[in-house]
Every structure is written in C-alpha cells, then in structure tokens.
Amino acid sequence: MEPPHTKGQPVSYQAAVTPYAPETPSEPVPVILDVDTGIDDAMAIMFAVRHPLVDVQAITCVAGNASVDQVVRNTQQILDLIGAPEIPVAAGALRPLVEVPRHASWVHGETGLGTVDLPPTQRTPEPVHAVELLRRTLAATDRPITLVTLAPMTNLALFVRTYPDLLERIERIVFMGGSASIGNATAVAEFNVWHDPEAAHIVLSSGVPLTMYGLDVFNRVVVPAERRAALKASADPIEHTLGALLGHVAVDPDSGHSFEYQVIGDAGAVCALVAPDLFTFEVWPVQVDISQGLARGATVVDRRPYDGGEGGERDSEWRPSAIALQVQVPAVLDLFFDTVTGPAANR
C-alpha cells in the first residue's frame, strides 16, 4: 500500500494511524545513493553495491561527516576494497543551504572513516556537479529510481529547486534522518536533518513518496561486542575493515565523553528498501522545524488522532511519511553481514 500524497494539495488523515507495509522487491531497485561518507554511510554503500536487490546507477556526494572532497574519497576508497564495478561518483554541496559549515569528525575521525587506513583509490569523480549527475540519471532512465539519502539534504534540495519537473520520475525518496522521538545533534534534533534543515524542508514538501529511516530504528540495530571484535581480528580485508568501523571509539572534546560506535547506522535504511517485511512502518504527517529556537532542526512527528477537527485541515507543509518504528534485529544483523561477507556477497 503506498501512503497518501498529492502534489500541492491540503492533505487530511484519519483518527487512526496509517498501517504502511510495503512488499518485498521482486527484482533489482535502481537506487542513487546520497551520502556524506563517514563510518555508517561506509557500510551502506558496502551492503547497498553487494546486495542483488539493489542497482546502484549513482552516487552523489556532500559535505557533512567529513568535507565534501574527502567524502568522494572515502566513497571510492570503500568501492575499491569492495570490488564495485565503475559506478558515477559525483561531488555536491560544500556547505548546508542557510547554516555555517559543520562536521561531525568527533564521531567520525578526521578523515570520516574513523582510524581505517584505505589505499589511494584510482577511480574519477564524475567531472560534475552531484545535481547534474542527478539529473542525467533521472533524465536517462526508463524506470523511476529510488532516491536513498543518508547524509544532509542539500544536493536533493537543489535538485528539487532545480529540475522539478524530474520528481515524477522519482519512485520514492528513503532518508536516514529524523526521529518521531529523542534526538542526536540536539535534545530533538537527528544530525543530518539538523545539519541543513531548510534542505530537509525543502525535500519533505516535494510531493514525492517518503520513507523515514530515524533515530527510532537506527539506534537499536547494534552489533554484539563478540561480533565486532571477531570482524576486526579477521584476515579478510572487508571484515577487518567492518570491525574497525564498528570499533571506532568516538571522544566529545566539549565533554571528554566517549562511546564506541557500535550501531550499522545508515546501512539499516538500504536493509529496509529491500526486506522492509523486517521493520515496522506507519504513516504520519512530518514538518521539519526550520525556526531559530531550540527545536531547530526537529523533524515534528504529529502522531495525534484527527478526524479534522478544532485544528482544521493540515496544509499541504504537513507531508505524509513512512516512517520506521519497530526493527527484528537480529534479522537486520543477519541481513546486512550475510550480505557484505557471506553468502550473497559471493553471489
């Protein structure tokens, strides 16, 4: 069932919440892929270009875990130790649309990769801009494309601005951001959405079809000690390189504080395009708070009943989302390392 939405037009909901269950891909997705390549975005791409449901035809590039060129770095240096045939890397956004530069190398290491030491990658950036590549694969295709962001909005909200008439040929759009809950970057704030919140506005009130990926599922699917330190004593070049990622231990300068980074973070949303039989998913109406006060950056989640009544109608700034609520862990876990390093790996 797709959720409800329309182009520009007022939007009503129901008193009860709206059930999304999504079937399974029968055959490949073409997918591009947005990303601020730090740890996380690393190990997406990893399950992404192995996993035989998904066809990634680009990637698109910005700053936010790391600066914008060492972000293509990282992107082709993870496609090389994986073996990824020739796929348009393109770099984007130097800076969010309205906010001052920002980064987050406290958590993701100087270079986003944490302390992963990767050789010199001998591939090309495409010779454009993140936008242009994003209209050319657009314009080229004969079959609408999923549109998978992981990092901060600005190359999409550009496209959006841009090329409107190309939204038609999006499937759907599916973001690691926000959260119907706590938040990360602020106390209700999730990073990527925090990072450059007018992008997020800006893509959230396209009009095209959405799936959240938020801190409500990304911060459950957490990888067993045991497991972790298993993948980092491993020979293999990519399970060595799993391990470190996931044993990267992160130190707040602010505060001295320190935590391990223990999660598969952005992988998870590419694990929901293809099995989302192993989340939980409702739809609710989302606005991101654009304000200068303590809530900006906040994805606002109206999980309330409405039947249309003291409020009136919600206007059409109150997009209709899929968002992820309940995940299988272990299920996920499964999925995503049988992908990068078992059996559908060697497919």
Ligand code: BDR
Contents of the next structure:
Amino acid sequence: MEPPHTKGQPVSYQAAVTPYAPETPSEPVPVILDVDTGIDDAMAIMFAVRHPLVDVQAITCVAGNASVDQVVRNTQQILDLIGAPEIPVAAGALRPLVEVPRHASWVHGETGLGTVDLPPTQRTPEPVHAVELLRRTLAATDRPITLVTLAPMTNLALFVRTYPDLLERIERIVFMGGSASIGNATAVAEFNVWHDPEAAHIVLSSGVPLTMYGLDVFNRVVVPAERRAALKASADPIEHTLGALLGHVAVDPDSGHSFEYQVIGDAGAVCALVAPDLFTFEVWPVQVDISQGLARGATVVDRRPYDGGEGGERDSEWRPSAIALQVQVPAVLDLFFDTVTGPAANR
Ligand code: BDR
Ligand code: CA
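For comparison with the form predicted on its own, kindly provide the form predicted together with the named molecule.
Zooming out: every chain and molecule, the one shown earlier first.
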C-alpha cells in the first residue's frame, strides 16, 4: 500500500492512525550508511554488508558515540573483520551544529567498541568530507538511494543545506533516532537526536520521506543472555566479537548505574529495511524540539487523531514519518544472526 507521504506528493496529514506496510524489497536496495560506530553501529554495518538485499554504496562517519576519527577507524576495522569489499568511507562532522560534542563513552567504552580490540586497518578513508561523498554517490546514481542514518544527523543536515537539489535522489531516510515514548539521553530525548537537535530538525523537515526506528523498538530487540554467552565463548572471530560487543557493561561514572548492552540496537533499523513485515509501522507527524527547555532533542510525535486544538493547527514543520512501533523480536534476532553468522552469510 502507498504511504500518504510518497515522494513528490504534497504533505497531507491523516485524521486517524495510518498504518504503513512497505513491501519487502525484491532486489538489493542501494544504501548509504551514516554512522557513529559504536557497538550497535558495528552490528548494523555487519548486517548491512552481509545481507543480500542491501547494497552498501558508501559509509559516512560523524562524531557521536566517539570522535569522528575514532568512528572512521572503528568502521574500517569492522569492515576488515567481516572481510568486506572496498566500500568508500569518509569522515564527516567533528561536532554537532550548535551543541558541543558529548561522546557516549560511558555506554560504548573509550574507543566506541567496548572492550573489543581489533587489528589496525590498512583501509584508507576517502580524501573528501562525508558531505562530498554523499554528493558524489547521489550524483552518480541512476536509482534513488536510501539513506540509513544511525547517528547524530550532523552530516545529513549539512548535506541538506549544501545540495538541496540532490534530495530528490534520496528514496527515503531511515533513521535510528527519537522515540514516541521514553528517552535515554534525557527523560524524553533519544541520544542521536539529543546530540544534535538542530541537525535532526533540518533533516526531519527536509521533505524526504522518513522512517523512524526509535527507542520504542530499539530497546526491545534483546539478545538472550545464553546466546550472548555462547557468542563470547566462540572461537570464530566474528561470533566472538559480537559476544564481546553485546556483553559490554556500561557504567555511568556519575550515578554508578550500569547495564549490559544486550540489544542489536542500530542493526534493527537495517532489519526493518529488508524485512518490514517483522515490524508494525504507523504514520504520524513528527517534529524535533529545538527549544532550550526540558524536552530539547525530543521527537514530539503528534498521535492525536486530529489537527488543531487550542494550540493551533500543525504547520509545515510537522512532517509525517512512518514510525516503527512494534517488532517481532525472535524473528528479527533470527534474521540478524542468520545474516551475520549463519551459513548463508558471505563468508
Ligand atoms: C543510539 O545512540 C547511540 O549511542 C547508539 O549507537 C544508537 O545509535 C541509541 O540512542
Ligand atoms: Ca549509532
């Protein structure tokens, strides 16, 4: 079924819940990944490169979980680990548009890959900025490309403002970010959006069709403890690395609060691209709060079945987004592990 926000159509707001049921792709989807690798970005890269329905054309890196140089290194080391072919990788923004960088080292460890220590890479990053790699890849394509962003959206916002004419070459932006319920960086804001709210605001109001893979589903795809332990005990380098990433224990130095990573996180957003039937989506208007108040960095999802109310009608800053709200956890875990470690993986 066609979503109400198919590219090229004017924005129209639904008067009630609009389900969105994208079809499972029948041929490889050309994709650019935008990452801040990161424990779960690493898992997403492994899945995307190994899945036959994803054609990773470029990877752009941004400061987020770690500094951008570290993110580039981590990305290349993960590509090495899985024996990936040469994929252009470029460094992008060093910091958010307005905010100072606030790396998530307490969650992802000092390097961004927890306790995983991979050999130095021989890969060399592209000698251009991520925004130029986006331009080059989009300008060269004869098929619209899906942008999958798993990080603060600084690179994408710079791209939107620099090359607006190329936006029509983007099929859709699938973003891990935001939430229609709970936050993680704050009570209501998710890390990627909170880290650079202005960038997210620019990207979400760019007019490109959107799919939001937020904390509503992100937090639910938990790898059971026995499976994490078995992976960590494996002699296979990829399985062992997955086990170490998933078993990483994050400790907040201020509060002492700790947790084991456990979720496939960003990788779930790529799963939603290739197997949308494992998720339930609804289309709702979304806007990022860029005020300096309590809700800064929150994705405000207007789930009222009408427009208007005492606060007035929604303006053009509210853009409809297909939001993943339910997930079939066991099936997504099977998809993830069959792709990354199963016999079908290109190993
Ligand atoms: C997001 O923030 C980062 O720490 C993770 O890599 C993920 O993209 C979750 O809020
Ligand atoms: Ca990430």
